[in-house]
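Starting off, we have a lone chain in the form predicted alone, written out as structure tokens.
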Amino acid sequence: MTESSKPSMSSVRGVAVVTGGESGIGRATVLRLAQAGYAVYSGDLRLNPSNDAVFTGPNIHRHACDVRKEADVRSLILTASAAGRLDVLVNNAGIGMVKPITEVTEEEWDRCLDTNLKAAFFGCKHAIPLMQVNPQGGAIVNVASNAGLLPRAHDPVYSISKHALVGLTKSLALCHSVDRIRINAVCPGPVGDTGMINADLAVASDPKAMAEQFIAASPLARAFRRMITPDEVAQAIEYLVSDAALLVTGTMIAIDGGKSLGVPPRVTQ
């Protein structure tokens, strides 16, 4: 983009950075927020040409970025601020493991922590200063996942990343709350038409049977009869980024169709 492409301030509502936004949440996210009148940043490993018919118009803005290298964040955070001010910023690339952490390599670890966890500590260390001189001050929020609120036996290193993105969301909203940056943190589960889901349907022997599965955890997703969506997501985000959540901050907003709960009714036949 050049420097006479870039947003004018006076055109938009605000400047929004959205990490992993070529699918699913994210790019859910990036059009819900592009719509509201941001002007925003989606960054992801790879650029989706299946997304090049939809991301169209001069308030999205796409790059490469791997959230796993400081520089990549940071690079997508200075851009993205280049035309003045950076007012949102939301931590959403993540990736599944489901293993017990005895089959765990130190490799894949590294990789789940640092995609999951270190990617959100970059994102946040760098969008903070820029809130910091916002005289608005901004709003980060953090995609974790109902693994983050309670214990999951199947992916417990998954649930360890996301755990400790719910304990970061707490903790910074408490250390920026006078700087009027509010940290908040969606967590959702099961969410349909996500790169995790897909890639686990994608290996199943049954894709049918394991979607039924991953209905059948969630009480509300099992009345419905359906997973979350990625939009029902991205609606929640754009509220904690709006003006009707200016005084939320260090909260978790559980969009698992009550999965989180605790155990759910059983089914009578």
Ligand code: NAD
Contents of the next structure:
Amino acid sequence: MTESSKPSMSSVRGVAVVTGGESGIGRATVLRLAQAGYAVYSGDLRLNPSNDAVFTGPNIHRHACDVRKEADVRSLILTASAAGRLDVLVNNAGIGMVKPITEVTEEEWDRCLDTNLKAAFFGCKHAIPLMQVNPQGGAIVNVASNAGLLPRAHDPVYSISKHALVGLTKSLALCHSVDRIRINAVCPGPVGDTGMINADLAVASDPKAMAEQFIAASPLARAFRRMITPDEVAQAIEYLVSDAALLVTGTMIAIDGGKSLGVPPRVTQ
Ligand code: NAD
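Based on the form predicted alone presented above, generate the structure block for the form predicted in complex with the ligand.
Let's see the whole complex now, leading with the same chain.
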């Protein structure tokens, strides 16, 4: 943890924690929630200097945090709540894993499941007691994936982690509705301008053809000839944490252009 200035609670709408806030969907979410008036505490493995010029203003607080470690997640959440209370947690940090099961090592399994599932579990564990004493309750959003709704053949470990995250979302939503804590998920993809997609494109022999494949797998992405944007996912997260969704819990919003509905129509040229 690197930063100590605390916002005055009268000057902010609430306190939000976002994991993986330095890139892609997390970055867009930090900016949206800060713009909506939250004091936002972002935790990421590394602070990206190129964000220094974007993450300006008194409401954005950036911390180094490895979400695979319960102690780091706890420390991030306690630092945020020291500002007065905790209203929002967005469990966004995640990594891909494209490998058949026969090639997956124990270390790779642990890295994927620890980042995509265990981190959200411990985030909820430490956020829920703080939200239970908040008269307004609280809102948690887990960033799952279309792969959490419909498994994919090329990345079974990732699909398993995101299916489990959907299960965690429903289970904890049921447990903590009595506390006025709403727990929902967004299931995006393919989202352009993200580290995840860019990493795949960087190693592709034909990045343009690969980008077209991503788009072709989602009926609406194909119809609009583009991927989903990080900010389109952030807007759904902003809705889920807002009072407009005060009675919404345990639900998954697919922001995937219909990708998780099934096999898309054939391409006719
Ligand atoms: P991204 O790589 O741009 O962002 C992920 C962020 O998480 C990065 O800043 C990274 O440093 C951080 N992170 C990774 N491991 C971490 C750790 N151990 N501790 C702390 N931070 C860590 O990719 P993105 O697409 O914005 O990913 C955000 C979420 O969206 C992920 O959970 C991902 O699974 C999900 N998602 C992305 C897509 C897509 O098409 N990009 C589709 C479906 C779901």
